[in-house]
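A lone chain, given as structure tokens: the form predicted alone.
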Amino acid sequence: MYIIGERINGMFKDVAKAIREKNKRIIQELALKQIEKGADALDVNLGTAVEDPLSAMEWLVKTIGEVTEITLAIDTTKLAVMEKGLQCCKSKPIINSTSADEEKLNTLIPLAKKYNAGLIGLTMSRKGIPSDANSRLELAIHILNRWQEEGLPVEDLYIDAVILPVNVAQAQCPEVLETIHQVKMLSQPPPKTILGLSNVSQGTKYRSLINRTYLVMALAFGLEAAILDPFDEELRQAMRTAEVLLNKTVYCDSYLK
């Protein structure tokens, strides 16, 4: 599976304060780290308290390039601070992400276009996140044919069904899990998908058993990619088992090594 770190994040407190503080060696060692434990690409988030959005994105940037050329996802709602990391990449970025309204896809599959990004699509509009699988499709469905009249390469294409906390939208776990399975058969060959897992468990008791759990239940449904805490060992470890357990990776007794 492929992993997006999420610890590059302006709403951890740590990270933050570097932000502020121009503080390279704790973004770099943040970064270093994720890559150590598997991550495949970092997301890159300047949080909230940010005076000047568009130095801190370029610094941000940067800084994580002074260490690794690692894929960057950039993640924020702001369009010329995407831009700005954009520019910043050493690497084929991600955008991080449009919802499937017009005005948005009409913004950002130009911007992937020119820097030759990859883009998360999620599976909502103005009108919210809905309630069952066959709205959230027909959202997937629309942010894809849009990408494939600009004559992007599908692969490049990364659909995320959008999952809720399990406290307050418990109904809609399985119908990700659906979305996950049916956007496979929306195209020959069909976009990638993925999650932003830690949403699942966001203000629940058993945050990383949450995770964890759902994160095999969605390897088995076919995710292939997600943002998640690279940090957290079960997590990675119930993730390599069920690769095994799903014939994605050859057994050997030492496969969580």
Contents of the next structure:
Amino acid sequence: MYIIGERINGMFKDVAKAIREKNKRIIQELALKQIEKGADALDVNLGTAVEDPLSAMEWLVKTIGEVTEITLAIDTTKLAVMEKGLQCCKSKPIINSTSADEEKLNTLIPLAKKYNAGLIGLTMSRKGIPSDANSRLELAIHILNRWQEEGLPVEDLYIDAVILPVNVAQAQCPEVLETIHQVKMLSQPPPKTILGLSNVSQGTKYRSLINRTYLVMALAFGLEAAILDPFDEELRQAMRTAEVLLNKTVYCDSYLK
Amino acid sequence: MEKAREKWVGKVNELVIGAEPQEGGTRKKIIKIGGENTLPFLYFEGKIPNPPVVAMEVWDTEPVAWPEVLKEEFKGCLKDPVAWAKKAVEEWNIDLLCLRLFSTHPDVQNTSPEEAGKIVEKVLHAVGVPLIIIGGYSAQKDGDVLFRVSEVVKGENCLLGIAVQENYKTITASCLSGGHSLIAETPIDINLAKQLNILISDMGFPAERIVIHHSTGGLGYGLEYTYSVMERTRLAGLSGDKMLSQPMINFVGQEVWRAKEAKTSEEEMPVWGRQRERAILWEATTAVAFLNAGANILVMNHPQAIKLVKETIKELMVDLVSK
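Okay, that's the form predicted alone, but what's the structure of the form predicted together with the partner chain?
What follows is the entire complex, opening with the chain shown before.
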């Protein structure tokens, strides 16, 4: 399981404050702690309340780059901010994210090519998020085709079937699982599958329980990567256990370590 | 037809045995093992930077149980580990020795750790090749012996062993303070092997300095069990499991030379053919099987069998694909 740590996000108050006050120590500690807890990559998101996003992104990416060369997933909807983030990365970055809309694909795929970056493709478009697996797959196929037309390696493409909060769109939870399963049959080799996990529990009472239950289910459907909270110990334990039960890792008494 | 190629994310840890003067040791050359990111000899899939190596055993006491056809090769030096080691290096071009401190076992001669340390020191000074040093297969005593040995060879970057469930704490601490690598052994069980590696690394010992011994089954005596556990270990390591990405070792000679196929004379069993050739082939064949299971170090006894296996390794390491 490829883990992208979600904690460096301006939606969190401590991060927003650190960005505002240019407090390197807080950001760097968050980066290193997530890596210590098993993150393979780190999501980098400025949040909304930033005056000068261009220079803030540069500062944020460079600040993290001072303490680690781990992969960064640059998470922004603004093209210029995205490019600034990619420019400042020390190792192969990931673009988070594109929709299946042409204007997005036309700008972000060339950017991925230019910076040798991975790309997270959301199965959504201007019309919104489809309500069933088949419509999601159509969008996934479109993104995959556009990616392959550019001759980019399929293993650098991550399809995100977009999970919505269970209290908003409960019927979609199984549809997303089915999409994950089907994406693996789209090509040989197939693109990777990813989820922005915490969204499933947005606004619910038992967030952590819902997150880990859904992650275990998604793993059984073939999920390979997730953007999640590495500090959620029970989530980590459920994930490791699922990996053992799916015969992805070899069991031993200390497998939780 | 398109070749189905596996793209592995992991690779076997690269490990160096021995230290030259610039690294603080006294070895004339060092040995490098591991580093491959593919299954054995599949050059079309990945890289195999270092060939598997063969170590010859040298005992600190005469191996009385050995059959005559093996003993006769070492005439005059079976009671003298220094002469034995020199003969191995000078006469048979052996580039890695495995010193077995068999006499330290309480039921053999119960040699003290201090005495064992002196023997190790003599062998170390007599030859310039890297050393694997193992105790006498007594969990308790090996801990004490290797504690002393580790000090004696400090800075030489040896491979010490054998750490098992009962003594890994002492041996790990010794290897940590002496700067050596260690062999971790479990009884043909991948789950226990992973567990022991985790326990050893939890003590602060780098997982990159562990060599796995899954216990060696001899040809006709359970080789296939060891083989499949080794294969599974490789697959797990190449898939990214850091606690199963270690190089692997097999003690081939020790298993082969106590098998009836190697010990029985042609007088007793005329249909089996000449004992010497038969036994040498038994050892070489066993060794080659383990090469294909993913072994990185083979510890062997008979110089002729070692020669055969080294020639086979050379042939297997010819990268036909890139030519």
